[in-house]
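The chain below stands alone, shown as structure tokens; this is the form predicted alone.
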Amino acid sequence: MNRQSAKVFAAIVVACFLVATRASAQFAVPAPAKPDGATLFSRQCGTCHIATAEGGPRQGPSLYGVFGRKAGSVAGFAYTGAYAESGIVWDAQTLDTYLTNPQAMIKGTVMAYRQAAPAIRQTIIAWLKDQH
């Protein structure tokens, strides 16, 4: 390539650059949506729980009307002992220690989901609690 081909190869890849710079900046992509409560409910909750009135339990027992219920209460379901045992009373505070690391609130539990993000974490709750 002679001085001159690599001057002007030199200035379209500049051209080329700076066009693609403006044009990004002129035609951002939006950010995702982020999702709400009853998806975030179905992707990690759903497959185990419902919540709703009607139906029986899953893996897990129906979530419908889980604030104010003492843990280990719905009837037919087959809890560990630990839970009943446990006293808790389910309120977004109790819901969201529970959902950070199950096993550590309640011994025995075979609950195996855990959520590390709390914003995740309270989108559910406040999605549970909007259900009763």
Ligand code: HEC
Given for the second form:
Amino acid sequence: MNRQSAKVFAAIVVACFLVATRASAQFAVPAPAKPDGATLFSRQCGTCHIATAEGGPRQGPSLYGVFGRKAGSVAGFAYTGAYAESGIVWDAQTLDTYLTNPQAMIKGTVMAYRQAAPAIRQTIIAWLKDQH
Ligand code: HEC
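To test you: the structure above is the form predicted alone. What is the structure of the form predicted in complex with ligand HEC?
Everything in the complex follows now, all chains and molecules, and the chain you saw is the first one.
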């Protein structure tokens, strides 16, 4: 190896080292934390629902105090689906079934949302339980 190619070789070694250390630095970044109930609610339900005492309904009724509430019972909200007639009371189980497929549970409902992932449903439901 002459001087020139030795220099080139050294430069390549340094470049490889830099690439390798940068790559390993990326692997060291911790995985992002799983979104909590408040974040999930805001992303997945917040366009259509509020869960606070103050504020008017959006496309869907307020979910403030939804736990223990009879379906279809928010005064002044014009439900489309047969909520009141369903006799359902909202709790962890009924909400879980509902969020999996609202149309399968409430006849005629227009709520355009379904969540197939149990962990996401349960995180949102646990958070909703505290909003009262
Ligand atoms: C695209 C808008 C939209 C999204 C997103 C949405 N909803 Fe709804 N939701 C509605 C509408 C509209 C109704 C009323 C449906 C009707 O009258 O048929 C409703 C009804 C409900 C009801 C029944 C309330 C009652 O008073 O009986 C619950 C519970 C509910 N939604 C929970 C949720 C949750 C929790 C999420 C998020 C995981 C969510 N919804 C996402 C639009 C939405």
